[in-house]
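Heads up, the chain below is alone and in the form predicted alone; it's given as structure tokens.
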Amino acid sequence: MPKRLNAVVSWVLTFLVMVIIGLPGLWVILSGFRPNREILAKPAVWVPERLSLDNFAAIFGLGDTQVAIPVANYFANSLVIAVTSTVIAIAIGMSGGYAFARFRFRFKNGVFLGLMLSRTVPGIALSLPVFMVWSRIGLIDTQFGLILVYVALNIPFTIWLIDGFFRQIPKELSEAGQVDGCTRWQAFWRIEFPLARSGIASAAIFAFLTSWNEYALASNLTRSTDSKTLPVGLMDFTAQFTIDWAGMCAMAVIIIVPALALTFLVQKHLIAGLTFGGVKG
């Protein structure tokens, strides 16, 4: 009976601490699909009383109200930059978790550790460095050089935990691969990419959600519709004097839209990659 009791208060608890994360998400979601003057209304309105989609057809020029910022743009972009960089960093943290979980080399513990001191920084604290060295090789205002910080921003994490995967396969599998014939290269596609992949699909899902939703780096980087990303364009939503809000949280819904579906779609990779590498041998 203790043991069902606890069990009962643990998933209460569990149920209640979700609500409280959940909350300020579920706000914004259902703001999207109100008014401005049902958001602002004083005492709060919780449940709205009519859900439309006036405010995305406004924000993407359709309809009677429009509102004149590109939103296609800013979403292009960050698709754009977002894939981009997650592509090449993983490619490059695929190879380097190999290298570092399969090789010996000099200096491999110094580099290793040097890479995950690097990944401490915060983003914001490498903001004024990267912005005048970006602007003396003309990088301001380009979705290349937004990529390029990407990138580095996400292949010491890439590596380290691609890293641990690669741990966690037995040298065995691949020296067996190559006494049946396989190269080297043979025997990483067939036999050691395959019980990784799991491993690799949840290193690209947290790669491209920090592209995707990174904001610091974006709004120093960024000056026009050529390079901005959805997070920076939400600040096209703000005046003097007034703040749009049904149309900052319709966008911010566009935002949360695909990191979602991304999330649901490889849910079973993510789950699996994750306690795959919970444990470095």
Given for the second form:
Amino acid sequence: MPKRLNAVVSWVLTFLVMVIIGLPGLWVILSGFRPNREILAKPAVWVPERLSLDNFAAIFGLGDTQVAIPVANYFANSLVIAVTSTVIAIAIGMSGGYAFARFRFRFKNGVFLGLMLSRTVPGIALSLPVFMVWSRIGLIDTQFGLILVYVALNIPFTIWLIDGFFRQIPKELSEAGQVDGCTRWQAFWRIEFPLARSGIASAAIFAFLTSWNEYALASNLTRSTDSKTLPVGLMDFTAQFTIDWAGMCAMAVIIIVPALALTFLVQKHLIAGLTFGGVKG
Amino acid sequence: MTEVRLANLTKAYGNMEVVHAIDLDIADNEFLVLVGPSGCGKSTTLRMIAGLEEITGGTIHIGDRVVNDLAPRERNVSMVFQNYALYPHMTVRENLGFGLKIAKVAEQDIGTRVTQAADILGIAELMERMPAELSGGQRQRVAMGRAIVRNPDVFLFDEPLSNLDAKLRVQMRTEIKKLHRRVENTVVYVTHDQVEAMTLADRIVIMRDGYIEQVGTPLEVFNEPANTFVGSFIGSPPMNQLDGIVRLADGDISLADGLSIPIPQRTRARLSEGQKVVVGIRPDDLAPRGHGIHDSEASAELELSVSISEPLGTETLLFTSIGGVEVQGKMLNPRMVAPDERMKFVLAVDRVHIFEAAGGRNVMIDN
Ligand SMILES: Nc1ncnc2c1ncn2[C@@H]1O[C@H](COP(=O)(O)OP(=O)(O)OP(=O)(O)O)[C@@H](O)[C@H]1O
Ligand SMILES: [Mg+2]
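Counterpart to the form predicted alone, namely the form predicted together with the partner chain:
Everything in the complex follows now, all chains and molecules, and the chain you saw is the first one.
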């Protein structure tokens, strides 16, 4: 039964790959619910003896062992920064994507290529120049400073993705709408926008996750509770000689959960967006 | 009362002019068909009337308004697109009612008008379906329903049947004609299919390269083509066109291969000795003796050998050649034709068209 065998082999391989990808994550999540001493125990304790919320209580300043880390502030910063930068990036991505898909203008291809090329520069390479500029104009350690960086980081991608979705919508639909009595603006919102919604949603998720998870730039541009985000906050658990793995993992869980929830919520759209991106010429 | 008037209408993309100062008056309730080969500017002209394409020069009147600077929605026209352009996220009912909803017509009136349009087009059972769940022909009907429901002054059609299979196309053609009879609106209809143009039109406009070559009723453009282009474009199979030289003394026009035909009576006064002309012969007018449509008229005989014959049932197309140029004739009440058989063809001389060799203008038409 070679066919059966085939299925088994591919199932096993898939399982192995998923284990390799998933296990560290699972370990982090589990560790979030275990005391530090169990995490560091030698030989390793594979199956937790007891799961508790003590770590979470600790980092929120409740319970017996207090860890002085302002998680609530970090969470608020992360949320404000990720949401605001996503909203702005999507607004610009929608206008830009629409313009690239629908209008003819000078240097269109050049501008588009430039946008795409800007994505080849790793964000971290920009951190020093950005740091210097930001410090000169006083944007270091502000939410606004980070929002600006993330917007810039996300725009090329959102424009590219949304452009592709608008391109797929025949322009006759908007034209039919206009002949039917719409202004161009109405035709956009009533016809083109609903059709591109899944693309816009996936662009938004990608932008949100990028901002939510970003560490390298944020660690350079933030200093205090005014602007530090959750990933940067993780480093608070490292002292000179010790690392509070338990607290760190608990906080990682706090970072992962909203991202995971969001991804599940819009999974269907996300897949549409991804597979679509795959065939876009 | 909605006439449409195009005056000096010009369209350029950048430096490239694609519609050259055309003039056209379209009467109220007229069914006008724009026809021409691909890229001749039909769609562009139609889209300028709709307001979807900016006008580079000239004016467009709809009714007694100059609409040059009006948005599409202010022109009270409706348009059927080649790909139907149904809104994919709306049901058929919503598609039909969309324009009325935008115009803030009362919910109840929308209902009645949509139902009425659906009845006219026979799509009442499809109302709750999405466009993706419809066949090509059904989509076509919905698109037309959406156009009539708003009761516009002018209907614009851009090759609405070209995505349908041949049989459905013929059927929808008839329905469009009936529909026009019923709703009595001014129609501008674009197609590149001359049969569609002939069968639907009150008047046909033949375009080429952004110019209007001729405007006339189907019979006018068929019987008096303004030039060689119109001659070959209208009519199927296409008109045969042969080079010839006028010999007034002999009273004939000599063709290649030592053949000649008498000068058609009506053109005689317009020809001069030695003039180079193009002789246009429709396949209908060239038939083996006893097998023609116009046997009884003034005729000339040509003996030609038939290379290929294509039987179509009621008639057979015969392929022969004169001076190396392929020439088609038509045989009614066909009999079997042997390969390379030499046959005596009868030419209905007075139905032959004579064009000037330079420029291709029909000698009967004054410019
Ligand atoms: N957006 C555009 N930019 C530049 N040139 C264009 C544009 N749209 C059309 N053209 C040119 O204008 C000319 C007329 O185009 P149009 O679409 O009106 O042709 P058509 O007669 O409708 O042809 P078809 O039968 O193929 O639809 C063509 O040569 C075309 O290349
Ligand atoms: Mg066209």
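Numbering follows the first chain given and starts at 1. By rigid core we mean the largest C-alpha set that fits within 1.5 Å across both forms. Remember, predicted model here, so these are calculated numbers, not experimental data.
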Post core alignment: residue 9 C-alpha displaced by 2 Å or more between these two forms: yes
